[in-house]
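Presented below, as structure tokens, is a lone chain in the form predicted on its own.
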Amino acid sequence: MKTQIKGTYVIGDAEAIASLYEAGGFGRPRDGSLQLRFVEAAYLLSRGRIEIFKNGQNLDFDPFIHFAAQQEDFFELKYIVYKDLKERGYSVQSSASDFRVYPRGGKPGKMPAKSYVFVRSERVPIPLSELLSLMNEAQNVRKQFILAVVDEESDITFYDVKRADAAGRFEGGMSAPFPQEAAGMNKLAADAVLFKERVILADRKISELLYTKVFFGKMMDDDRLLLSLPEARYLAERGVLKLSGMDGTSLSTNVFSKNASLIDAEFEAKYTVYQDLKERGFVPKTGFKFGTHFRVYRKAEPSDKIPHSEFLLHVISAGHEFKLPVTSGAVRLANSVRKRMIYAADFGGKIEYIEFERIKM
């Protein structure tokens, strides 16, 4: 079958429309001509289902994907990315958001597509902003965002990528918001003292309610519970703690947030999604051993029946680009441990929760 290439695409007669896009769901109808997109065209050309003409000239294969990579950005990983997906059985339509595919069996036109597909190199940075933005774009016509990551040696990774609050997955957790309703302590403010990096409660029963009961800190001896700054800022902010320095002046949560910010630079951005996630009803704790800012339970328990952590969480600034193979590594060791790998982001006091999970098509 004889198609001409015209601007950005191949065009076919009122035949192709038939045997191309009927049968096969290729290419999009347009006054009774089919418009093929040049990932589309060089799939049929490479199966011998159409020839292309340019100018008079049939081009084969290599002249044709040479033109084509002149013409579109990343054209190599494109074919790639939608010559795997048809082989894997699934109706692809090329788009403005690199492809829309559809449920196997299903043909553009009989049903809607169920996801959008956007390519990336692995060595290309994606701003935060736009995958957002690619994100919403999927969101408004309620369809799943898929990123396909091709790497150095052209295999691809997939990864479902979506908001974690929003795919209703990201409620329930501690029954009780305030840490003395949970552990019956009456609002009764305990003295804790800033060391260098972290605080100590030297009050046994407050210090053993905390942890047994709503699982802060960490208990040094038996006496005395190590908290970590967040956890120290939320309950003095609470009225759970008085907070002073070593040298016995006490401490405000103003002036103990700028200690805590000199101690560590990322404070103030990590206590505002830690403050958000305990509002959730989530108990956060640090990750380091992930390499993440957070590990996330989902509620508190005994501390003799800690559950394993449902989530690690790495908090994010708005103006954030994901370096796709960092990316890769968290979300591939957040699955050997079990866990759901989620990026936090405060935009103006809307915190932004986005989920990275690797998928098979």
Second form
Number of protein chains: 2
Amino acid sequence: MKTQIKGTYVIGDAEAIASLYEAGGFGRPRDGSLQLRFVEAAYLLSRGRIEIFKNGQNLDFDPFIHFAAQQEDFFELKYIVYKDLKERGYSVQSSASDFRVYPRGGKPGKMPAKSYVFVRSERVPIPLSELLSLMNEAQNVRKQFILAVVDEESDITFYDVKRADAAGRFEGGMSAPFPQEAAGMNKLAADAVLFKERVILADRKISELLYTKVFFGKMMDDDRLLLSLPEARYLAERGVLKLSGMDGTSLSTNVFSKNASLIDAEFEAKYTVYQDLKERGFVPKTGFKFGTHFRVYRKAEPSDKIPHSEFLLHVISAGHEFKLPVTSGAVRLANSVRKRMIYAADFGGKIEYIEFERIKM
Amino acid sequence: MKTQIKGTYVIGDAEAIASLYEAGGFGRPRDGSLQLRFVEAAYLLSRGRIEIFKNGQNLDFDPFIHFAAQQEDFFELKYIVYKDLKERGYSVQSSASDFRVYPRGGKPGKMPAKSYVFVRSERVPIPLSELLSLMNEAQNVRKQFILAVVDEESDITFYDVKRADAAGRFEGGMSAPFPQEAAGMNKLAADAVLFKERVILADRKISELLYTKVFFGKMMDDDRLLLSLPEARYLAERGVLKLSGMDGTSLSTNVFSKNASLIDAEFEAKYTVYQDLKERGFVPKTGFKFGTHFRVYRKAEPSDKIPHSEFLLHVISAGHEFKLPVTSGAVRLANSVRKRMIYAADFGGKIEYIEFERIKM
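Would you mind giving the form predicted in complex with another copy of the chain, to go alongside the form predicted on its own above?
In what comes next, the whole complex appears, and the chain from above leads the way.
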């Protein structure tokens, strides 16, 4: 079947509408002819379904893709993904910026698309703002948003990118908002000392209550609890700790937080998210072993066995750009230890929790 | 047993030499008295083995560690690690900068130390130059070099950091230096086209030989091979490929490499290591899925089954600083997929391959 290159499309006739669009879901009918995107045309050409002419000259596959790649940004990336999806049996509609993917057996015009697939090279970072706007577009029309990342080796990794509350409320299982009540402490307050980047609480009873009931800190010995900086601030703000320096001078939470920010430039950003997670009933602990800011438990009372932490969480700024190889490693690691990978960004008080789930198409 | 703080030591008498040094391996005898480091003294104090006096005043554990942490940088980090090692049954000798750890049952003066343990906070990056100099110090006296990283939660992760050839020659199992010979190509040369960040080779026979015999690229379809930028340069430099642009203009490897560097600022650094790995008989492929530059096979001939890749490799500059949470994530991911984690840095022609192995003490 003969088709012609016109501008950024390959155009087929009424017969093409019948055999390619109606039977196969390729292209979009427009004014009695069929508009095929370059990736669709390349795929049909590779299958011998069409011939492509440019100014009267018949183009083979290689000249056509050389031409198409010069005309359209990321043509070869999109072709790699389009071909992969087609070969997996999906019906795919190609638009300028993305693919609409229909459930297997479905096709354009017969049923709604299930997913939007957005194609990206591993080399091009994605600003968080762009990602959120793409996610919102998909979410507004109730589509799954899928990011297809093509790597140096031309392999594709698919991510279902969504808000962490997409499948239900994003909250943990710790009920009491205040550790004192949860730990049965009845407004006890303990002295604790800042040792540069950790806090030592030397009170056997309170240490044990905080550790075993609400999983704060780590026991240093039978009498003492080692607390992280966010844990110490959280407890101090709730009147559970009275903080002082090693020389005995008392530290307001304000001064403590300033010290903490000198030690860890990301302290305030991390603390904002830490506090939000606590309010949601989660138990955030450091994610150092996984290269993230936090590992998070839905519920943890180490007096029993410490359970499996449910997700890893990394705090990013509103202006963050996802470097895809870094994101890929983080998601892979989370998956390999059976956890979800979630990013958190503070947009002036509202924290967005964004999950990257690696999926097989 | 009474001891006195003097300067940066806690000093015991002749009796202390007998009961603490000779029986327990604590401290160092000097001029008839025993010099204890602050961490040793804190440990002995916590066990009720000594009393510590300062200007005639008896110090309890908490006042003593407040004092010690003000006198000695990272005292609390060192104490956490020292205590952990002692409780695991090791004999440990403390020096200003590190711990010497003796095999279980051994002790200072009776047998040589097995390892040097260097303690670091997760928050303090380690420059590669510092790491190499510490590794060299240990290597010169045939000690294992162990990095003990204390995280925010005061948990310790131990890494055995060593050159990748520490346990034998660092080389792969691919014998022929040139892909043509290995692939049985007899100086065939194929045209290949640069599509921005990948190269397409449209020659069925050569594509198949390169893919199945020496694991270059990834088949795009039955006729075409997708090559990564380092693969394409490597093949072009060896006369296997003739490169051109999408418009048909021929590309020298020089111009190709300049283009590649515009696409990937790290291209030259990565290529230097890529080439060295090839010369060592390894098969490097992209490590995108693991967040590293390469995953590396000892040997791979995809005509059979593609084997398990043996290590992940990340290329760093000679001026690199290891950010420990990032390193921790990379090593954890490598381990979770049963691979080694290796960093490579080019020191003007000599490439150092440094492996981080997470160990349990």
